[in-house]
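Shown here is one chain on its own, the form predicted alone, set out as structure tokens.
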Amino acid sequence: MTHHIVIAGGGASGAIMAANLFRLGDGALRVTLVEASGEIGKGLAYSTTNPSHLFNVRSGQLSAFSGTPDHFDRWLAIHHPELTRNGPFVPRGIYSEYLEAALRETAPVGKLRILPQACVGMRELEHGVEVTLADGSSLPAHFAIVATGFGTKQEGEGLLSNPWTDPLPEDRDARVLIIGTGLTMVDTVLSLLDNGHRGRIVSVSRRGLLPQRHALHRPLQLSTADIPLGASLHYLCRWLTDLVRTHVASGGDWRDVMDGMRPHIQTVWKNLPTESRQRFLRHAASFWDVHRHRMPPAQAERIDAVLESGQLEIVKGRFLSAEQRGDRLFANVMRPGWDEPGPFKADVIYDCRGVRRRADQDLPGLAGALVESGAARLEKLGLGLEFDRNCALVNMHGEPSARIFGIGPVTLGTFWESIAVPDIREQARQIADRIASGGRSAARGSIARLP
């Protein structure tokens, strides 16, 4: 019997999921990718066409398949050999091309359907899932996967520009303010510079920290037995700091330790007490991110140069709100030591804070519909929907679904590390294996018949 799987979201997470389903399945399945834009493998990160927007991980880590780590490198050598001469950090814009190639390679003829619609609801039935589309129609499926990414809106954002979709300022002398100092800020600054921007650029964040730069290193070999799982955040941070200090003293690099931790981060997060997770988000997440998510050397050199010239300034402060006075925008920012916020004047304000902001019950799109219907609930920290250890969606009663799963950024709150390709492809493998095993029992029943 052929099983039908619907994937809501056709970005990188959805495309990697589909490719793994076809590669790991027995051929008795068909997949519908529901993506409003109709474009596959892009989403926010990979829709860029700017060659200065580079992956912040080496090409050898970008295979869509856990079992074939050189899959992307082999494709790159054939289709874009010129990029391999510039080192292991390649432009992100080519990744959707690679993912489309991976789907062509794995999907049998007639088994993949791209549906240019938005998914607005899912309902689990006895033998399947009813997937509701924006036009009011429904799709019956045996399994469904949420791959929509995750974003939140905050008050005042109507005055903030989206760095991925809004045009660059026509006035190249415009004063630009950027909220956030992470990798999205780096991409935005490089876009401005590539466009010939001459005006002052100010970037503000609570810690005022820039991402560290990549360098040659060798990941430290760690096992879960080496890590104090379940310990408090204070103890865990002290253990990690001591490990870095000892390793550097013996001639190693701090990057060795950070990348040695990578395979264990989800396990550490799941075993971290809730109170410690909350403290981590308040006090340590920024420090973790700047060391964990690093700049490629080529980007770091350009950012260093524009900092040295004074065109770019990094300011420590907390963004509160934005307002418009005449033709100018003002961002209200509370800086350390100030009794009240001060206004930062700008012609354009870009919101580059990324996805790790707390959500609320008024979620947009599919995520909000799932929570409203009771098919899902927010995890304890409110970072996203809750999933069990097998990526199964957890409903309002705390019960994991047998037929609805999540992959990628939408699972952020449950797994923390779920936004990079190595994490997403491992989730895809696990879900594909789970569906294959569940499919055998589901085959005894027919596909969901809609009422």
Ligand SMILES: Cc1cc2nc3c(=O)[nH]c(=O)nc-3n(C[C@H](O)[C@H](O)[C@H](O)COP(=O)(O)OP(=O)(O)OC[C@H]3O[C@@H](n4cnc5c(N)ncnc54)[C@H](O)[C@@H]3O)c2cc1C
Given for the second form:
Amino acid sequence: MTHHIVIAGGGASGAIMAANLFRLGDGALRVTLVEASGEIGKGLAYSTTNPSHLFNVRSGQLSAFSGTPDHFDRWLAIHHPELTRNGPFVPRGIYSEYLEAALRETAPVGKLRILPQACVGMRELEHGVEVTLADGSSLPAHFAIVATGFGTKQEGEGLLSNPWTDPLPEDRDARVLIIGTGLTMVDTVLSLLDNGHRGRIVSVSRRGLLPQRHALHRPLQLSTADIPLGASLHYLCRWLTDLVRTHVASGGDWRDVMDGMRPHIQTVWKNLPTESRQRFLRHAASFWDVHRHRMPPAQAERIDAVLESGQLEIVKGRFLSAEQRGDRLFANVMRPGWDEPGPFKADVIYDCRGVRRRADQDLPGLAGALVESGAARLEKLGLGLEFDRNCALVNMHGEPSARIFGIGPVTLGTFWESIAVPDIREQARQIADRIASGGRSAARGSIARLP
Ligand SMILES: Cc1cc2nc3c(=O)[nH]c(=O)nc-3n(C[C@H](O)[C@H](O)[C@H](O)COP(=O)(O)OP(=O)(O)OC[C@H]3O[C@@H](n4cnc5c(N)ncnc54)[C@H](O)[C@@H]3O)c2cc1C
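Coords for the form predicted together with the named molecule, given the form predicted alone:
Shown next: the complete complex, the earlier chain at its head.
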């Protein structure tokens, strides 16, 4: 029997998921990728065409298949040999080309269908799943996978410009204010510089922290037993700081510890008491992010140069609101130690606060619809949907689905580290494995009896 799997969302997660399904599925499945934009493998991260927008992980970690780590590097050597000469951090804009090639390589003829539509609902039935589309039609499937990404709004909000979709200022001397000092700010500054921008750029965030830079290092080999799982955030932070201190004192690099922790983050997050997770989001997430998501050296050098020249200034402060007076914009920013917010004058304000959803925002799109119908529920912190450890969607009664799964940033609230390609491909392998083995047992009995 051929199993039909519907994937909602054809960004990097959806494409990696489909390629892994085909690889593990022995040709006994067909996949429908439902992608609202009709463009596969792009999504928010890989739609950029600016060659200065680099991956923040090395090319050796970007294979779509965790079991074939050199798959991307081999493709790169054949199709973009010129890029391999510039070091291991390559432009993100080529990734959708790679993902399309991975799909062509793995999908048997006639088994992959791409539907340029929005998926608006999923309902688990006794023997399958019904997936509803925006045009009112529905698709019957054996399994469905939610791969709709961060699901945050992509349009600029009010007076704030969207760094991914709004044009760069025509006036090269315009005064630019950027809300956020993370990797999206870095991309935006590089876009401005590539466009010949001469004007002043001020970037503001609560802590004023810039992402650290990558350097050669060797990840520490940590086992789960080394980590104080279940301890409070306070204890965990002290343990990690001590580990870094001891490691650096013996000649190592702090990055060794950060990257040594990486394979264990999902386990740490799962074992962290809810109150500690909340404290992490409030007090530690921005420190974690700047050490964990680092700038490639080529980007760091350009950012250092504009900081040194004074064209770019990083300011500590909390953005409150923006208003327009005449043809100028003003951002109200509360600086540390100030009693009242001070206005920052700007011609353009970019919102680079990142794509992570805040718990107070409505859950948009398909994810919101799944919660409304009871097919899903929010995880405890309200950051997103709840999944079980096998990426199965958990319904309003707390029961994991046997047929609906989630992959990528949509699972962030449950796993925390499920955003970067190395994490996404591992989830894809797990889900594909589960579906393939489910399919094999279904061939012997009823598919409804999947574990
Ligand atoms: C700017 C940026 C830079 C990044 N850089 C790196 C990096 O350097 N290295 C790294 O490892 N990771 C990086 N990441 C993280 C990561 O690789 C991405 O988060 C990844 O692209 C997630 O892919 P996704 O398909 O889950 O989500 P998205 O990219 O958000 O794509 C979701 C797709 O689903 C579609 N969709 C949404 N809702 C529906 C619906 N209801 N029906 C049909 N289609 C729908 C959308 O149109 C979109 O195409 C970056 C992320 C961002 C945002």
